Structures are given as C-alpha cells and as structure tokens.
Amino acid sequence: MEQKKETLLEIHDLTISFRMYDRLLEQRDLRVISDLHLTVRPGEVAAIAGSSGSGKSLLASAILGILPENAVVGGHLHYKGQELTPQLQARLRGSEIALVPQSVAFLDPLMKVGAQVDGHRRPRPVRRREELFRRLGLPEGTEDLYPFQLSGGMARRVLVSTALLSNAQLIIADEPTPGMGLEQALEALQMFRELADEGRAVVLITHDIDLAVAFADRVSVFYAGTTVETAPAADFRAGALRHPYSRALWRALPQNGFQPIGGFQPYAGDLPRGCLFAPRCPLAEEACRRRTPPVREVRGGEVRCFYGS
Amino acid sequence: MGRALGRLARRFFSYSVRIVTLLLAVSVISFALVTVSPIDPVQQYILGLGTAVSPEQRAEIEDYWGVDQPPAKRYLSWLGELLHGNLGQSALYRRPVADVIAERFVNSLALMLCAWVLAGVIGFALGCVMGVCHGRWPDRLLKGLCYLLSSVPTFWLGLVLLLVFAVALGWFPVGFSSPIGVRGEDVSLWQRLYHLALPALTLSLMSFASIALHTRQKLIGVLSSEYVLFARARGEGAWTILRRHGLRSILLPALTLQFASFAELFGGSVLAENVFSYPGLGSAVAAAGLNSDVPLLLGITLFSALFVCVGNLIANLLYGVVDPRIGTVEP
C-alpha cells in the first residue's frame, strides 16, 4: 500500500481479451494483453517498447477506459493509489490523464485546429492556447487551419498541445514518432522529456527501442501482449539485460550486431502455455512450457523469467 | 472570400454548360423516340378537336405542321420554337404547354417540397438514432423498417394509406388538391394543406429510408473513427461527441444527398399523384402519355430533366462549399 502512494500509475496483471463470435455463434475470448505489469512515477518517462501490431495501443485505451465494448479487462489499475474504476476514468480522462495520439488522423478533419485544441470544455481556454502555440513554435494563424493543412511537425505539436492544455499529470504518448524524420522524432521526444522533467509522468508507447532507450528512464519490453522485462535505460546500453527476449531484441538492432532469432511472435488467438517466449527461447526448459513464470525483481528491474539474471 | 466566390461562379458556369448540353441530348432522344413511335400527332390533334375533318383539311394541317419534312428539319424547327419559349399547344388541355406545366408544377412543387422536407427531417433523425444505437435493438428495428419501406412500391403504399386514413378512418380526403364544388380562389391554405397531407406522407415515406440508411452508415463510420476515439480520450461524452463531431460530418452529406434525390422524388410523385388524383405534373405526364399528347409529353420530359439537373447542381455546389478539403484545392 505504501508504494502505491508515491507511484502515479500502477498496473498489475492487466489482461485484455476480446469477445469474438466464430461461425455458429460460438463464443471465444481472444487474449491480446496478458498479465502486464507497469509502474509509472512522477517525473519519469516510462517507455513500452515492442514490435508493431502487438496490441500496445490497447494499453492506452485500457488506462483511459475507452476500450471497445466487446473488450473484457482483468487485473488491477491504480491511479494515485486509487482503484481506476470506470467512473474515475471518466472523470480523469482529458483532465488528469491525457493521450497524445499518433497522427493527424486523430483530429476531426472538418474542425479548425483552434476549436479542436480548446476542446469541449467551456469557457474556451483561448488565451492559454495562444500562449502554448507560441511556446511550441506554431506559426501565427495555425488555429484557423484545418488538420489536413498541417505539416507533419505542426501536427505533432498541435497534438502535444492538447495534452499540455489539460494540465494532465499523466501523459500517454502512443507511437508518437512513426512517419517522422529523425530530426522531427528527436524533437518530439525532447518535448516529452521536458514534460517529465517538469514533474509529470509520461508513458511512451513505441516500437522504436533505440529512441525509447535514448529518452526514457525505464523501458519495458513488450512481447506477445505482456511485459517480459522492465529495466533502467542504462541497462540496455550496458548490456545488462535480464530476459532472453530483451537481449535478443537488443542484439537484433543493426548497430548491435544485427542478429535475428528464429520464429515469430505468437498470434493473440494462439498463445502457447507457460512462458510466452518459451518456443523461441534458447534457455527454455520443461518448466517454462508448463507454467507462466512470475515477475521477479532483479537488480533494480523486473523480469518475467525463471532464469533471468 | 472573393476568390471563393469566383471559384463558386466558375463551377456554377461549368455545371450550367453541362446542363444545357444534357438537355439538348434529352430533347434529341425524346424527339427521336416520339418520331419512331406509332403515335400520329395529327390524328390525336384532330380527335381532340371533336369535329369531323375532311381529307382536304387534314392535308392542310399536315402541310402546316410540316409532317412531310425530314425528321431533322422538323426537330430543328421544334427546337427553334422551343428556344423562343413556345412549347406548343397541348392536344389534351387545349392550352399552351408552358401554361399547363406552370400551373401543374406549382401544385407538384407544394407536394414535393412537403414530402422532401418531411423525408429529410425524419430520415436524418432516424439515421442518427440508428447510428448511435448501432447493433442494438432500436437500430435493428428501424433498419428493418427502412428496408421494408424502400422495397414497397409507391402506388401500393399510397393505396394502403388511402384505404386506412381516407376510406376507413375518414381523416383525410380521398383525392384532389381542393374540396369539390369550391371555386379556385376560395380555397384556403388550410384546405390545400389538408388535401396535400396524404400524398406528401406517401411520397416522404418512400424516400426517407435512403437518407436514413445513408446517415446511419456515415455516423457509424464517424463514431468508429480515430478522431472520435481521441475525443473520448479527452473526456467528451456521447452526446458531446455527436454534437461536436458527428453532426458536423453527417449533416452536409445528408443535405447534398437530399438535393440529389430530386429524380426519385419526381418519379415517386408521378405515381403518388395518380393514386391520389392530385392535379400535379406527375398526373399530367401520365395523362399526356395515355392520350398521346406529344407536345405536353415532350415539354414535361424536358422540364423534369431540368428539375433533376438543378437538384444535382445544388448538391454539387453545396459539397464544394461545405467540405474545406474540397473547397481549397484548386482543380
């Protein structure tokens, strides 16, 4: 209980499944996130890194309580020590917890940028928005443009400004860098770094492990719907990782040896029993295939492996 | 603003050119169809006179009308008269075709306008309800109703309404646009609306289904879009989302669709007016067809083509005005 007070967001054993209907109305649950752990403290950037299309974005929707209706959520989510109930989520989203979406497609194409950033709350925070646009270096007159008229970099800053205007304590950035040049990506991540340095907490959901390690305090490695390891960013650079998958992922990067491993991530409808990585793991033994390893604390990080060290 | 108006004017001009060429094509085709049809306009004209005509007189009429001339020449002389505003004489009503069309069109316009507004309002509202309740019982029920109504023929629906509300319940008159035995200038607005109600209802019941289904589909698309997800993430409630993002994106497509539906409206009015003996353009075209009144038939054909074109023109212009992504991109 003591720990929950100093953390801003704490997620334990989060499981998300979708209720699907097969032919003949046979119901089955498709598990996309299983037993996920995540802790976020004020003043830090916590990154979640994993390959594209592995369900990371659903994590943001789960925290905000905006999952599709056929989603079933299990596990515990706490915000400032309080259980995140749907009522609390409804109160917090847009005010305490803000989402920075990944692209301009998340803006209403028929609404001018200014009205859109101001949001639905009245009175419109016009003065603060103008000041914010100046601070973010958005040119005069941006508020009268439609989303399709924004350049990539402008769109990024407009999306970030929606989160800043809300004074949110927790900012969830979902894949903020795809489609950007390196310079733009660095600029965007620098923005999130500054937000965290001002005392907010940022959850950075990304597939770019390199950038995550460069800007985040801690990086959680996401595999087949769960976090296999959470490590301080420095451990990646020092080569002191705990989980065989994170080590393999790091070594697969071009600048770190470019060594791929065989196999591929299991599909959500076809998850193996026991450890999700066991079928591809060089260290796997009989126990790994029988039961899911618990989360263990190792050298200031967390790892979900019987052998991680 | 000035540039926007200029753009609008240019677009208006280019559409107008298209409408004129289309009308020319319609006139050529309909004239050709009448020429190859077995109808003998001279015979119909003489029948309409109601008196016996000697072969010499008949030959005189044929000569005056230029029956012996080649079709192209006849077409050109007809077109020339048309351009001077002379649509000819209706054999059925013994009056200039232009007068008949003008008088009948006023009646039809009242009918179509009522039906059009009614269908638009009902269709849009039901579409919104279906879109918001997507997949739940109100959606399924209304969707079934829409499919049912759009597959029912107009005249059948008109007959059913007539049987139920006019004959069995006696709430509405059985036909015509005014009470029998009352002079035209004595008919009150209320009486006109009273006679209008059933045909307008029939016509609107026929056409609201398409607007409702289109609105539903569009709203479902909007509500499952990424920008609505983001709006929810920012704390907007269901009603706020519908008002801020939903209506904005679906109202104007619905409106343009409404204007583009003039053709169905006109087609429906032909049937509805005949069922209800309503003296509009629709019943006139049926009468002209059945009585081989060639000048009136050609006149109404051209006029209805123009009517539909104007509807489409408005729809096209509206789209450009409404969607900023279309308006600012120069062709």
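Just so we're clear, the structure is a prediction, and the values are computed from it rather than from any experiment. Note that the rigid core is defined as the largest set of C-alphas that superpose within 1.5 Å between two forms. Residue numbers count along the first chain shown, from 1. What changes on going to the form predicted alone:
- Positional change of Asp118 between the two forms reaches 2 Å or more at the C-alpha, relative to the superposed core.
- After superposing the rigid core, the C-alpha of Arg218 moves by less than 2 Å between the two forms.
- When the rigid core is held fixed, the Cα atom of Leu170 travels less than 2 angstroms between the two forms.
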Second form
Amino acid sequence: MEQKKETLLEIHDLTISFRMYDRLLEQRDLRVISDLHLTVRPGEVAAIAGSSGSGKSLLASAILGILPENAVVGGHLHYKGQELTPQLQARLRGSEIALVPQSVAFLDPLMKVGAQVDGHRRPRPVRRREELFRRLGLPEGTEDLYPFQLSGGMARRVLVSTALLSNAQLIIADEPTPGMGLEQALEALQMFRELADEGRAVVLITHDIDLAVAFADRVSVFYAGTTVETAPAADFRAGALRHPYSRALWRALPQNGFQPIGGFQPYAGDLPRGCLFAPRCPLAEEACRRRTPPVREVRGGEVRCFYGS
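Moving on from the form predicted together with the partner chain, kindly provide the form predicted alone as a structure.
If you are looking for partners or other molecules, they are not here, because only the chain is given.
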C-alpha cells in the first residue's frame, strides 16, 4: 500500500476570536473560526473553497502570523513538525512561506514593480523575472512601472510573480486570479501546479471551484469558520461529495444546474448550536441541532457531518 507523504503544514482545532468592546465598553470575544482542520503535504495543491466570510483569508493570516493585535488564536499549527510560534512565523514569513495576497494594496506605491518582485536578492533575478512576466502576459517594460500605472489584473499577476520567484516551500495564494483573463488565470494556476510537482506545496484559496479542481489535488470546503469537508479534487469533478453543503456548492455551478440553496451563512456573533449548517440542511435532525458533528473519514476524504456518506 502506498505510504502517505510527510506533512508540511498541519492545523488542528484552530480557533480565532477577536477581542471587542460593546457600547458599554464591556469586553467580549467574537469567535470567527472554530475547530478548523487542514493538512498540506509537499507536492500538492490544496484548494480551499467556501463563500465570503467562511474564514479562508483569516486562515492565511493565522498561518503567517499577521492577524490584528486583538486576535486570539487557539489550537495547533505546525510547520514541518514544529509549532508555528510568533518567532518561527516571523523567521519563515517571506522566505519558507510566501503569500500571494488578495489585495493589490500590498504593493508598495513608491517602488517600481521590478524592484518589488526582485526583493533583496543579489544578484537580481532579472532573467527569471522576465520569464515569469512573459508567461503571465505582462507587457515588456512592466518592471519600470509603479503600481498606480497597473490595471487590477496586471497588479495581481505581479503579486503572483513575487511569490513564484521566491524559494518558498509553501505558497499561500489568496484569491490570486480575479481581474485576470481566463488564459492568464490558467497560466498562473499551471505555474502553481508546476511548483507543487517539483515538491513544494500550494494552498489555493478561491471562490472559483471550477478552476481549483482543475489544478488541485484536494479541496477543503469551509463554512462559517470551520472545515466541513476535505476530498480529492476528482470527487468534486464527479460530484461524489460527502457533506450537504459541498453538494449544494457543486449543484450551484452553472454546468450543474445553477441551483441556489436557501438561507444564509450564519453571522459569527450569532452562530447556531450544534452543526453550523443545520438551519439550511435538508438532512438535519434533532441531534444536528444539539451537538457539533465530529470530523470522520469517509471514502478517502473527511467530513464533519453525522450523515455524510
């Protein structure tokens, strides 16, 4: 039997809360992520899908240690078997772990693009940068522009180039393709795929499930700040999913009938008791409203559902 690859990034029981004050200046903790699980192995693209507000970008910030000061983090985050302490995160950030941020505001407005992508490397990796720009469809001379001279799609491709040029073993790409044309988006994801095939790992955070499953090895689905399913990407292509929410996401794709699901994802300050998806779930029973389902292994994947199959 084939042995499982070693784990590069392992996250268990992750919780993230924000310390806040109400109008009477009484302190309270707003929990936005609860009991979240994720495992990433060398040589794979691990995609994370889910609606806005499900905790995808917060997870990226937690891994890198760049959450706001009022964030309280619990649970276990390990990189290559070591606990991701703030000190280790600071040492790995930008070197072993690279981020493709969701916001183009991460680009320095006062520095030319070429210098930002090259960073502090000496000698400057001009030839490699030019190759990346060419593959991503950035026009000649882009390196001499300032960020304000770039379109939104160009800025995103520059951010992707910055991460691809690094020697990072783990790249976290947070919604890297919006604003790109289809051909450019496919090329960017192909480059992430090539890095994984070389033995590195990519966490791809995306709303675009179609693009994710075309390049990913596994897909994790987030809902209301927790992981509800992790499955091989092939199961998403086939619709062979385990959790009712994952199935609803699949059915909502245009090619699968574009069927909407009723209700809304709950607000972090007003989470229901028990299963977070129970108020919208057609399979929910009384037990689902009383107890939080544990994560179970089902058909080569993981599902947080009493009745997932």
